[in-house]
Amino acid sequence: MADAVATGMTPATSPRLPDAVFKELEIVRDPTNLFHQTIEQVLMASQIVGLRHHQQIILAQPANEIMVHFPVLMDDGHHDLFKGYRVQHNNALGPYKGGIRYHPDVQLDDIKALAVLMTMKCSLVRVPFGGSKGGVKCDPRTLSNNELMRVTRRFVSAISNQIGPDYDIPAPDVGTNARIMAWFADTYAQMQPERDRQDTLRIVTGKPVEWGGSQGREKATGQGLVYILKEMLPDMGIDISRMTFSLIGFGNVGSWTGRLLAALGAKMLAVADHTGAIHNDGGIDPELLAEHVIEAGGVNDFTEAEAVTTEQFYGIPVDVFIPAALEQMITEDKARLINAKVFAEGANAPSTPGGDAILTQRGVEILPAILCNAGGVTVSYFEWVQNKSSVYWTAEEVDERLNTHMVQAARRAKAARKKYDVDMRTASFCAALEQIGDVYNLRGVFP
């Protein structure tokens, strides 16, 4: 399916390595840059599966990078200027799809990296979407409810001509939720009066169930991760009903993962977030912790567990360690401390390349984010289909369909691992890129 095949040259002997593509596109490689790290992983996997040169350079840069600045009236009467992004990486498989995050550290190259990862996720789980990502540089915890609403509505108005229900469909991410998606959809409807009101519901997914949202969307990322663990852990000799695990991050993904695993009999021994770290050898009740986090804003001061230091948290022996917070949190130093058999990425790109290498050297099995984290976009696709068809599925129907997509994705990754004799992260990229390469070979490149 590729130049290497057409010429009889194997991927291993192909002269076009990632360095050559970086040089051709005049990308000055920065080893600390998340976008550069992500593209390098994609290009390495592209070499293995034998993607053609033009396919590699297409995937090495986003199709569109949108940056906007917009004023927002604050509660005290003055205006603040906010910066927002929407990056559209690739739509070979279907409309762009990706979350919107509100966070003070939002920056362009990180958004570009996350858009690339979304392209890979959609391909791996075989939903007909491409990858995009967006964000606003702000701290939502410091904004009032009215300020948050105005930020959202102004951002939507700034990018309304660059998105659409059949072109680019946003969703929640870090710092955003179903309520913000409702504001997003309502604002888009006002900005596009020529569109049918029902049709404008499809402009975002992750909406409240009461207004076009899907059953199961809130827990979807955590549920997808659990389905991956159920499929993968038996091969590693781990019984999910008896396993122990720890979590970084106890927001939407972390809390749902904890609750769903506990319901299967697994024991949550430790949790860390931006407020601190806690541990209980007898197990932490995720339902009680979720209630505490809603009230207190974090895991600190949870009375049913003891506070521990960061070093102690990482060193607690568990079967599965699950990072479910932000990118690049697991550095080399932290990777050396982790005492687990499996590292299951609930968050996007949670480890640095150095941290990743240390975990691999220590024999920790890494289940990558484009596999573990893909439940959210899969149920977002279900929501989009339900809106488009004006039908609604039960929670049981959603879970059954999600399980099918996640199990098949896991099996594709396992097959690619065996076929190419690579680690699971590379295998997952390979399984995603095979699909993208096949589509490009069929459709070609205009003109």
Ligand code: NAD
Contents of the next structure:
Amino acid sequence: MADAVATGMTPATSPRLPDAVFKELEIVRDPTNLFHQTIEQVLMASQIVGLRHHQQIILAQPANEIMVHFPVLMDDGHHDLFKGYRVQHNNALGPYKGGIRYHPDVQLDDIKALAVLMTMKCSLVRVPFGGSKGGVKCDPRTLSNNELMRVTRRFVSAISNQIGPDYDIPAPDVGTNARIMAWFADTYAQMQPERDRQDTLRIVTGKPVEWGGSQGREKATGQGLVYILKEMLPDMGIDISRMTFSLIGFGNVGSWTGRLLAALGAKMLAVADHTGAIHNDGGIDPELLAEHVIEAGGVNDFTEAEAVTTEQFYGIPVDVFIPAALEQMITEDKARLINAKVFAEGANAPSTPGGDAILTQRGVEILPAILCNAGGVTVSYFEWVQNKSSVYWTAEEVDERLNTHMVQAARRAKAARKKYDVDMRTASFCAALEQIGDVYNLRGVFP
Ligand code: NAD
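Show the form predicted together with the named molecule, please, the one above being the form predicted on its own.
Let us now look at the entire complex, which starts with that chain.
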């Protein structure tokens, strides 16, 4: 009650349904909206851990939503207008941190949802960052290298006063890579001449190793996922060195997960991406497939496996099914087809609420994204620390530190599952929210 008086906010009446928070914030609920779905999950978990009412409403909306429009000179001499976003959800634990996506379907509410997940992820793996996310609505596959560079430089110039090496630090995501992060850092350095040049490197992570990047960052999300599987699968009676798996998406996360699991002895039976789906019961060599994807642009026409339909792909029996492409791909019909013991989320929010419910009903163990794909942001944190100190770590040091963060996060989530008697997704949110609640209780709310 003292808290409600101090903040001038509605007193907590526990337990409150997420509906009440939605109503209070005048959010017109749409069950198909990814942001609303994500907030609902966070609010449900907030109630389980007993987060105070004002903390719930802070987390139910991003702190800042930035939308920019900027013109770019195209190769044929005309100008196109691009739309970009940066959403800063919460910085209770440290500077905002989150990737930049280049994709034709980029839209504000999805970016808001992904920013919320970043807040949760950073808290769960205990890196001292908050959560943000950004994107530019464009199709990088149709842009030339020069156009991609100009889009990046104009986007950075449009948001340069809203980000900073100690305030909001972007990183790669779908459709962006180390090269784009190098353009990002270079542009920011030009835009902020009063800042120390070396220090501006920290404006972005996921840079090339040759210029301020960390060893192990490129594979970090896949490596983190493998560390989580190593920690979790023995509890489910699955031997990682003999297991079978399928992947949707063979980009950064998918291809590294495939390669690292195969190196441990696991067999990759099937892969799907935006070009098609392939299957080989004898196992697909991820190294050969990665070479093919670089040349051909996708998994289609890979000669060492047979092409299968989407329906056949989902029905292939495997121990572990790993979505590593886009959000909301696993709808109810796809979830009914999946023939796996474990669903390990490399991608953020890969299933719809309906798909999620069906997987759960069918007894598939879901290992949630905020746990499974937190390796990327963890090594991004390492990169930021290395840039700050100008001392660079070996690949072995990075892997060892990453393993510690991932294993501890998995154990935290397992402890929360036991404590609150909930599924792993809810437990992972609970473990993240406990820390955020503790910090807010200590810091209070300014003024
Ligand atoms: P990426 O751009 O490297 O790869 C994306 C993959 O998705 C490609 O293989 C593409 O073919 C596939 N894809 C796109 N549309 C598809 C469709 N309709 N059907 C099937 N496949 C399709 O992206 P990424 O960096 O590997 O990111 C993948 C997921 O992992 C995203 O959800 C992203 O937010 C998440 N993630 C990435 C990182 C990271 O470090 N890159 C970190 C955490 C989470």
